[in-house]
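We begin with a single chain expressed as structure tokens, specifically the form predicted alone.
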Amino acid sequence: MIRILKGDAVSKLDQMHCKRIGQSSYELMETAVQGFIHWFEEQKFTGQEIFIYVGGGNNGGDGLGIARHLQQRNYQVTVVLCFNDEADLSADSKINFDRLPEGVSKISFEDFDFPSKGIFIDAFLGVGLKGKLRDSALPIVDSWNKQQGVKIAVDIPSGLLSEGIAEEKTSVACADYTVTFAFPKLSLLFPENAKVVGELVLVDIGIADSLYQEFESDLFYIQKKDIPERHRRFHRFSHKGDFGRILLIGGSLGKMGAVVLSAKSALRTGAGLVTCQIEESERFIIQASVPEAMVIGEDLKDLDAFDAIGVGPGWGVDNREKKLEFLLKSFSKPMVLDADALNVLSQNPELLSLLPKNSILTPHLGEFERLVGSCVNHLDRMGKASELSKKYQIILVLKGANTLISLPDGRQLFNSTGTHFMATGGAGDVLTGIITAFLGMGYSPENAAICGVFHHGLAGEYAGKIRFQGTIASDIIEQIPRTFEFVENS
């Protein structure tokens, strides 16, 4: 996993990388530019003029390099100069300024005649910004936000602080895409900044993972390359018992769909034996919807027969306190708690101390705030999530875009997979089944959470590319096997 550093560490990281491999800072800038160009061409943007807002710092140097490469690929490019004099350019930016081909139009911001449409690239201000925008920068950001067309921020939207929250959208350049380099800056992962950041794209510029270890940070970003090594490998003599015996507890009158989704997702993840504990009157729904699953009624005497338990989807909260207390006292292995199990916990906080160590809680934002109280913003949520995880030695999965995993040792991990098309009823129940299945297979709780969140998000991406806004939770389940194909091919 890649470590998320503070914005003021970027320059030092770049310098260490260049010194370590004998690369100049300009060559590193060129690597970033080429990474951007590679992504840009994959998007197949066509038929529109490109306008690049360029500042005097290294972010502007990236923009000037992007202008050169795009012009060489026969795009019509105009550079909007957002600095007063060439003397204001950083050393590497000056090199790229001097290398601009004659075919690239250059115009000062003051003389810029705003077009009716186009592709706009923001290379005005980078991660070095401290505090609020200076007065001279406000008109530039304002003009950017008034443009009509595709808007792309280079590394970070101008005006957004690396660890900040865009409280005033008028002082931040809002983008449809943010193409960031090396690692995602923390503010790019906050839900409050979603309308500013747009779709987040991470470009690898060749900095070794080992260099990040020389910086202090408990924040990490989960990438595709991190997943294969976390998976258990099974052999041709493995049987269904090796793939785990799991129990899913949930469902109630009118809410049986939740436990159906959890059971199906657990089976698609590879759980060997799935048993659902539900109200006796609802037995037929499970056995008709998920014939591969077994069903038991109210009797829960032999919990040790199960490798993992997931509880909560569609469970309801009425008369559940004693049952949850019994489960927490009777099952010593880590378990997964979601949905109504979390709501019961929030109503009976004394039960938190009974949670088996390394149990995994998977709240959405509302359920989380019922547990810890209202939060001012995502930074506040992160702090409270970490406190809860450390206090009770549990793993907390705060669901949403870039789902946050808080671990008992203080580390916090952001997920890289997922799509807004997953914002549909039942998607969380699918995650419960996936994580419970991994726990049952013998994964460590940490790896079960990481792999569960990653595969869930990736399955959602695949489903979203097929169903778009029509994606439902069942579509996510059907794509789970495809995510394992990715792991096998990595």
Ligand SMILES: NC(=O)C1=CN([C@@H]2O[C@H](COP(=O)(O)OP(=O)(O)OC[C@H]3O[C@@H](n4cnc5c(N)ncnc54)[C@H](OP(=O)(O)O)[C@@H]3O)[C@@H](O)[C@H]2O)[C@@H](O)CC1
Second form
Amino acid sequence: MIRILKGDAVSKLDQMHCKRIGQSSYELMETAVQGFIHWFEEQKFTGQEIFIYVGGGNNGGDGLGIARHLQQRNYQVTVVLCFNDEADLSADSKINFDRLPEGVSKISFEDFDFPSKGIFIDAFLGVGLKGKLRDSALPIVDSWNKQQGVKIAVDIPSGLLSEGIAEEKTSVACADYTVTFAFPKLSLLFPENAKVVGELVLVDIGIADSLYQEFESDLFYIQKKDIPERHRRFHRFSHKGDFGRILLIGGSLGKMGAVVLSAKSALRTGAGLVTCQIEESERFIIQASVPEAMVIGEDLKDLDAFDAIGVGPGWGVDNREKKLEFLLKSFSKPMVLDADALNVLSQNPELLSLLPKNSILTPHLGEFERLVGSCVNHLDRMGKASELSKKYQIILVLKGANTLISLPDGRQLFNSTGTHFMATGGAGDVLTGIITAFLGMGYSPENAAICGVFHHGLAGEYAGKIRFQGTIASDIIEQIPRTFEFVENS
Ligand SMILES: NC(=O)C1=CN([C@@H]2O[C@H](COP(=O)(O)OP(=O)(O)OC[C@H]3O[C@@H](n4cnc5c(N)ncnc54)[C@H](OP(=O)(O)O)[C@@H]3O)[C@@H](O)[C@H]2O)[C@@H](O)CC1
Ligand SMILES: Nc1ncnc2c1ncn2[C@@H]1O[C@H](COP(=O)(O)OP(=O)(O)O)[C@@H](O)[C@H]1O
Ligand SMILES: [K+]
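Next block, the form predicted together with the ligand, ref. the form predicted alone:
Up next: the whole complex, starting with the chain shown before.
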């Protein structure tokens, strides 16, 4: 799994990589440029002039390389020179500057007559940015933000620090897409920066995962290649007991759909036997809509017969405190707690110490802040999530774009799958079903959380490609089986 490094570690990572494989830093820049071009061509942006803002550092060098390749592919390209003197160019940028074909127009920023339409590529400043933007850079960022058209940031939007937060007052070049190299810079994953980062695209530039281990960082990025090794293997004679007996507790008058969604998701993930514990009066709803699931009433006996329990979807909070306490005291294996189970915990924080070790809590940002108090920003949130995980030895799944998993040993993992089309009622109930199913199948809690979040996001992406903003939670469930095919077969 790749680590998310601090911005200033990038050049060291590059050097180590180049040394290990006998490549020059210019060749690495060329790999990054070609990765960008590959993505760009896939997008099929058509018929427009391309303007590339280039700075004097290696980010500008990427931009100059991109200009050459695009011109060779018959695009009309203008580079907007955002540095004072050629002599200030970094060594690799100078090579790309000298290689610019005749057909690429060059114009200094001062002489740039603002066009109204085009494709804009921001290769002004990358991770080499230090501190706040200098005054001399502000007009460049302002000009960028006034342009009309598709806007693409190379590596990181100019003005954004690799661990920074773009607040209202800060000057950052806003992008529709950010094409970042090697690993996502931390700030690209913050919800506060969503508006300046746009869609995040990661380009692999061939740096081996093992090289990242040379750097100290507790932050990781989960990708498809990390998943198959975490899957449990079953065999020809596997029976339904091997796939786990799970219990889902939730639902209340008017909110039974939440348990229905969790139960269906668990079954589509492969859970062997799913039992739902709901209010007696509502049993008809489950039996009719998920005939594969069993239903039990209020009286909970023999909890040990279950391999995993998921509690909370649609549960309500009234009179749930004693029940949650009973569950936490009676079940010693890790559990999944979501939605109202988390709200009950927030109202009764003394219950936190009863959580079985490695239990998985899946709050969205609102539920999380109810648990830990309000957070200033995502960095603060990440710190509080880590503290809570360590203190109670639990796994925290902080849901949202790039869901963050905090592990009891301090590691924090960002997910790469998902889409805003998943921002729909019930999507979280689906995740509860998936993670509980994995736990029931005997996955370690860490793997259940990682695989759960990854498959859930991928199922959401598939559903989003068919249903767009009409995606509903049930569409995500339908796509779960396909996610296994994709992860295992590619
Ligand atoms: N593995 C990878 O990820 C790869 C990375 N690669 C690429 O290299 C990029 C990093 O390049 P880098 O280190 O040369 O720095 P970069 O971002 O161009 O910034 C330097 C410029 O910023 C300026 N500047 C600084 N502070 C400033 C301020 N406050 N306000 C205003 N200006 C300020 C500084 O000015 P100076 O201080 O020199 O006057 C200088 O001009 C990286 O993002 C990626 O695109 C790929 O090519 C290969 C693989
Ligand atoms: N913009 C987004 N990008 C990616 N995933 C998202 C986005 N918005 C929501 N999701 C995912 O959808 C799910 C929503 O969960 P939640 O808020 O608990 O919904 P509900 O309570 O309606 O079930 C989470 O897993 C979250 O990660
Ligand atoms: K940039």
